[in-house]
Every structure is written in C-alpha cells, then in structure tokens.
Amino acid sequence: MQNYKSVWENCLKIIKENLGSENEQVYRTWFEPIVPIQLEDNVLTIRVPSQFFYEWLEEHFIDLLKKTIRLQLGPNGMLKYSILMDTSIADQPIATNIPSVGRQATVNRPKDVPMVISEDENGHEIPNPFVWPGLQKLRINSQLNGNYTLENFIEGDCNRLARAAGYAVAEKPGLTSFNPLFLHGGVGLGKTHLAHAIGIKTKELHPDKTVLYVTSEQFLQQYVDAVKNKNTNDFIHFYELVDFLILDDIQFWSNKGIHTQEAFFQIFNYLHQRHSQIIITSDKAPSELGTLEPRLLSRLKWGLSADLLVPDVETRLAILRQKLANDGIDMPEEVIEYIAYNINTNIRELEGALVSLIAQASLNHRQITLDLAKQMIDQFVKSTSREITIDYIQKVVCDYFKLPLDSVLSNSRKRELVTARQLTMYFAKKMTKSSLAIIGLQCGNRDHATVLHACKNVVNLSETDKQFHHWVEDLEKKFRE
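With no structure shown yet, could you now provide this chain on its own, in the form predicted on its own?
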C-alpha cells in the first residue's frame, strides 16, 4: 500500500516539472505550503492554509491536480481538501475565527472530492467550528475598525439623530427603546463608520460585553456553509451568545437568502428577548425593503429608524478640516472651501477628492493651490463612476439581451438564458470582490464550480466566436459608461 507522503512527493515532482523552471516562484507559493495528511481508498487528503488558498488552487490549477492525482492513483484517484484553522485558546479562541469560518465550498465533480473537514493546527478535526466545547464566555474578534470612532464622526444636521441614538445605545446597550437601531442612507454617508463607532464606544464603556460586527454577505455565506456542514444549530447558537450584534447592509438579502433571513429572524427574536443590542444598516429605509421576509421586516421597524443624509456644506467643511488635522497637512482655506462646495454627493467621494489632490501635488512636486484644485476636482468629478455590484451587473446584462431577470436566475437551459447567465458570472468575478460562492448564490443558487466553468466558457467563446466577442466588448463599455 502506498504511503500518503510518498504519493504527494511524487505529485510535487510532476507538478514542478509541468510548471517549468520559469514558474519556480509559483510552485513555492502555491504547492510547497500544502501538507498531505491521509491516503485512504484512493483518496488523498491534503491540508491547505486557507479558504482563499483553496479557491485559488481550484481556479488556476485544478486540471494539473487532476492529471497528477490520476497518474499517481489511477483513473479513480480523488483529491480531498481540508482547511487549517487557528484554535489557540490561550491567545485566540476558536470563536475568534467565527466571522470567516465555514467557508468550505463543495466541488460537485465526478472525480473531485469536496473539502469536508476543518482542522486545528495540530491536525485534529473540529466537529463544531462555531462554538468551542466548554467555552463559558465568548472572546471574539469583534471585527471593528479602530479608525471609525465617535470622536472622528463629524456631527451635523444630516446625522444628528443617528449619532445621538448611537451614543445612547453605547451607554445602555439593549436597555433603550432604540433596539433595534436601524441606520439607513445612501452610499458613502457614514452608516458603516457610525455602526463601528457605536460598537467601539460600547466596548470602552462595557468591556464585559461581547460585540460583533458582521456584514450581511458574511452572515449569508456562513449560514450556507453551516447548512452544507449540517451544523446550523451551532451557527444559530453562536450568534445567540453575542451581547451586541451589528449587521451591515441588510439590503443585500433582497430577493435572496430566504432561509438565511429565517435564521436571522430566530436569532433576532432571541437577542431582543434577552435585551441584547442589535444594530442594522441599510441603504434603504425599512419601508423600502419590501423584498425582505415579512416577519423579519416587521422586526426591523420595532426600534428607532435613523437616516443619514447628504452632508451640508458646513459639515463637509468640518470633515475636510478634521481629516487634514489628523494627517498633519496644511491647506489653504480657499482650497478646502472649493472642495467642500463642489463635491456634494457623499463623504466617501469628498475624502477621495481630498486624497487625490494631496497625491497629485505630492507626486508632481507642486504646491496645493486653488488652480490645481479646480483642475483636479473637475477631472475627479468626471471620472467618479458607479459602484459595480452583482445586482447591477445582472440588470445591465438582462437589459442588453432584453431578458427578464427571473428567467436568467432560473434553471432553464435555453441558449440565450445560459449565455446571459454565464456573462453575468464572468463580469461579477471580474468586476467585484465577491467570492465564487457568493456569485453563484446570487446567480440562481449555483455552486462555485459552476461559476468557474462559466468564466472559462466566456473566455473560450470570446476568443473563438466573433459574435460572442462583440457581446463581451459591448457589455464592458456599458459597465464603464
């Protein structure tokens, strides 16, 4: 019987030979860190350092790995992945990894075996990645950004109610009538900043409270993986142990994730009944989120709904002056005023314009003058483009082919629908930072292997089919308009 170490050593020789000497760095980066751990029934199990590492192998080297495994183990040879997880309880308990654990994508291929186990650094399987056995009090990484504090959140008429409510919540989490606190407003108006700031202030005033910030996309991915791994009860139980939960961008669940919403509904009820604080952010008010599950939507209206508006010119001036003071940069008042009066969309673009001006002056060894500001700001305003999301990509592709969105998300195998679906996945992977699993989920609940296949198919067709190439070019132009 072959030894798993010798089998993997032979595999590495074949991989290294196929990559060639010019790809020595590629080999050291992506194959040397892999550790073989078991060979049983023609299935070789290898341990990889992270989920990202696993997805990279699947995307770029799956064909090479297939060929190599079959050369060593025969036509029925299979590969199984496990992901390494840090469970050092003394410094970082297993709960520290909660926001990112469970990203164990399934590979539904006849000759590929999915990664199905999680392990600690000593190679022991972790049966429950959500709650460490015997843990009395959660100690977790709250995922809060230390740069987002209430002290550097500039107050103005545009956000006064939201900020005041946030401070009240931080002083008495779960004990005010602001539970849940629902923060809503357009892109770049400070919802995420304020949510982090409230969480940080809460930890300062109540060190014993367990505070957790999570995006709705992270929550959805965790739930999907919990279902796959058959540990949804553990997933829900973990969140029920949190004292202060911040869920960012709940509008992401619109038209998707019904079962995820039901799980959150259960968590919400439990936390609310035991007076744990909940903060939710959205780019829309609760009344505009009609696509969410009705029972959950009714809960979102229980507490206080506070909106964040576009800042007025006085607030914009204060934001710019504070940022310059924090960075220790002097700038003529007339330049500050010019930026404040001409960038009136949102805080993110306001700060982006300021950074661009400073960079322009620094790189070109020029003084910051009003003339330079006028030149740069005019160019900045013209080049500021729409944030590209998966939903936006779906809309553009469907409009281009004159197809209803529901049909593209369906399981229909009609040629025009398959084409639109694959193009959506291709551009989502190319133009967003979403994981393959999230892209598949939003494109009709497909798995990540389907997304990979779609992307490869689009690349191949655009190189061999003139009409298809024309479609790709046309859509790329539309995304950049």
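Here the rigid core means the biggest group of C-alpha atoms that line up within 1.5 Å when the two forms are laid on top of each other. Model, not experiment: these values are computed from the prediction. Residue numbers count along the first chain shown, from 1. What changes on going to the form predicted together with adenosine-5'-diphosphate (ADP):
With the core held fixed, the Cα of residue 77 is displaced between these two forms by 2 Å or more. In the core-superposed comparison between these two forms, the C-alpha atom of residue 408 has shifted by at least 2 angstroms.
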Contents of the next structure:
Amino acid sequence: MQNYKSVWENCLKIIKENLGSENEQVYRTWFEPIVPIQLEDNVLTIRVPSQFFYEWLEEHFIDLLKKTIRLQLGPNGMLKYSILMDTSIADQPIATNIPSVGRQATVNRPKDVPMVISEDENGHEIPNPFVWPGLQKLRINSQLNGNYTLENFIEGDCNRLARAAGYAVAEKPGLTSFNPLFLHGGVGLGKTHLAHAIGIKTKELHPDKTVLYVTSEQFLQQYVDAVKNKNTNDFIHFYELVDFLILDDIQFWSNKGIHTQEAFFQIFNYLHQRHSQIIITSDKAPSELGTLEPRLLSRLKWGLSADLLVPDVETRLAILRQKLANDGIDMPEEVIEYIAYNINTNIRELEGALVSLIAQASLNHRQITLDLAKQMIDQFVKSTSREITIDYIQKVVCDYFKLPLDSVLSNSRKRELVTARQLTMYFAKKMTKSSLAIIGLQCGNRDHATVLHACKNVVNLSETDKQFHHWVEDLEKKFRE
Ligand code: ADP
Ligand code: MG
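We have the form predicted on its own; now please give the form predicted together with adenosine-5'-diphosphate (ADP).
Let us now look at the entire complex, which starts with that chain.
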C-alpha cells in the first residue's frame, strides 16, 4: 500500500531532476507549493493554491506530470487537482477564521493521465531510435519541441545572423556553405530554441527529411549503452541515416567521452559527405573548446559559426510581450518595462522573472503592480548580483522630464536637454559600477572628462539651485523605490 506523501515525494524528485538545476526557480515556484492530500484507487489528489496555478500547471507542465505519475503509479495512474480557495475572495462570507482548512476545495475536472506514447508528426507510433530500420524509410521521433518555432523566436541585433543562417539552412539543408552551422553564445541566449526552430522549419519545408535533435549528453549516454550492448555499429549506422542532425551543447564533451567524440567524428564525416545538414550548439566559441578532440574541432570550423549575444532592451521587451500574449496574461506596461530594463543577463532569467512575478501575484491573490514587481525583482536579482543599469537610469530620467532619449543623448545645448543629460551621467556614476569612460560611451558617445564635468555640475547646482535640488531628490526617490 503506497502512501500519498511518499508517492508525491518521489514525484517531486523526478520532477526536480527533469527540470534540471537551471530551472530551480521554476521548481520552487510551481511544485514546492503543492500539497498531496490523498491517494485512492491509483488517483493521487494534490492541492494547488489557486485556479490560475492549476491552469498554469496544466498548460506548461502537463507532459512532465503525466510522465511522473505514470512512473510512480503505473499506466492507470491519475492525477486530481484540488484548489484551495482564499477566504478573502470566497463567494460566501465565512464567520470563523480557519486558515489552515481554508475553503474546502473545489475539485476541478479530474485529470486523466494516459500512457505517453511517442508519436511522429502524423500521429504514428514510433519505435525508439535504436530500432534498426532495415530498408524502410526511417521513421523516428525527431525530439523537436513544437513550442520552439522560428515564428516565436524574436529577432534582434543579438541573433540576426544566426537566425538568417538558420532560415537558409532550413530552406536548403545540406546545400549551403553553412554546414555545419555552429551556434554559440552564453547560457540562456536561445541556442536550443533556435536549433529546434530550424529543425521544425526544415520539416515544414521538406517533410520527407529525417530530422533528429539530440543533446550531447544523450548522445554520450547512448554511445556508452551501445558499447555495453556491443552494438556500436548499429548506433553509428542509425545516425548515418539521418538527413538533418542537431547536436546540442557540445561543450558537454569537453574533457570527456573521447570515444564518443570519435564515433561522432565518423558520423560527421559520413553525413557531411552525403550533404546531410549538421547543426551544433555550444556555450563556447570553437576557439575556446580547446579540450575537444582536435580533428573534431577542425570540422566545426568548416561551416559557419554564428553567435547569439545578450539582447538589447527592445528585444527584451518584444520577448516579454510575446510571452504574455501567448499566455493570455495582461500586465501593466510599466511593469513589463521595469522587468525588461532590469533583467539584462539572459533570456532564461528574463522569463524566470516574469513567471515568478505572475506566480507571486497568483499565490497571494494580488494585482500585478509595479510595487510588487520591484519587490520581487529585487529578490530575484539579489542572487545574480545585479546593479541598476545605465539604460534604466536613462529611461527614468527621460520619463521624468518627458523628453525623448535620442534628444537627451544628442549634442544639443538646449538647457532642458543638458540638464537631463547631466543628471543621467551623475546617477550612472553614483548608482552603477561603470567607469566614467563606459558611462560616456553609453550617454551619447562622450569622453570621460565630459562625464566628470557633468557629475561636478550636478553637485554644484543641487547646492545652489532650489529647483535643481528638488529634481535630484525626486529622481533619487524614484531609483530607491
Ligand atoms: P540556451 O540554449 O542558449 O541556453 P534557450 O534556447 O534554452 O537558451 O533559451 C532560453 C529561453 O529563452 C527559452 O525559453 C527560449 O524560448 C527563450 N528565448 C531565447 N531566445 C529567444 C528569442 N529570440 N525569442 C523568444 N524567446 C527566446
Ligand atoms: Mg540550450
């Protein structure tokens, strides 16, 4: 007889492992608050804090939940949600205050959790990738994630070349000079998304092509298994049948898997000769992948190497807006801007901040306001040691004086523009760790002496000019809020 608590505990372990350490925040936000309440006839009931929370789980994690429940309870396992209603928004007033019990749960529609069957795009069941296909046309699960399309991959200066190359490759796989296409860039900048998107576009344009996405970790694991089972030849042949191979995160092989790298090298040569397309992604540029096998490394340089960079604020705004539109969530413009201006590390963190904010608001039944966003983001970024950015300072100053940014950064000597410009530089010096030279560069390409002069001028004027003093104080308050 299984106990509901231990079953859920095991589920959490699986979920945590599947989400991976880079999604800790997601795990904490969406899974830790869940409380298991009973297990009867293979139906596990879990309590979630709100309707929104339930919908979010359903929309974003249903596959993971299905898989997990099936692993724990077998093919007939089911999941039921119970929603804890907040007494403050309950439809009937409650006389006594029994917070631990809350309003007893409305059980929403029970969730049927069927077997997960791998299917290809046409809904045919497919064998696992290691079934040797004989002479038939190979039919495999391409492992492409349908959410990562080219259409929802926002274009910006940070990814234009990579995206354009990706499109060209999807149009003529194996026939451009971008073979292999090597995508590199820091963590969370969209390599995996773009690689899937190119694969999906290829399938759209060339339905007869066999596309396969595999992570370097999976590939290594499969190779190790093949060695154990003495079928490395089948393993290599299998990969040689693919028309379009995407290998994600090759930096994973640094310092390990020499034999795996050799196997891949052999596959690579065969595919390349046959004009099959290869896409490889990496956190590092080829020149920094020194610990990879030299022969393999030299192959990576045959095609095109395209970087993904940190997106500028316009792109960050567009990504946030798209995510909100896709999820059907309304958020005040000032909140969206606050997030976009303040999270400037990578897109994964940008999305993480957005999700946490929505979760916070939902858990506490609060409106999403600028205040809430500030509280949350301050907490969120503490761990990633963030400082206020020069971009953000410019935006606050421009909004305050209702002046357009480009005139503030221009060379105009108009009094109001000079004031705003100098205040921007002053606050940038005061509130960021940037050097005078960097501040000058970002404030309309000025030199460090100009910035220094601006800072001194602001200090002088705020001592002698009452109006000016008031501006400085007001702005300071805005930054501290
Ligand atoms: P990487 O593989 O480089 O670590 P991912 O491809 O996993 O990064 O991207 C992290 C998150 O950011 C994903 O949720 C992805 O959908 C999103 N993302 C990245 N780039 C874009 C973009 N240009 N437009 C929209 N979403 C993006
Ligand atoms: Mg990735």
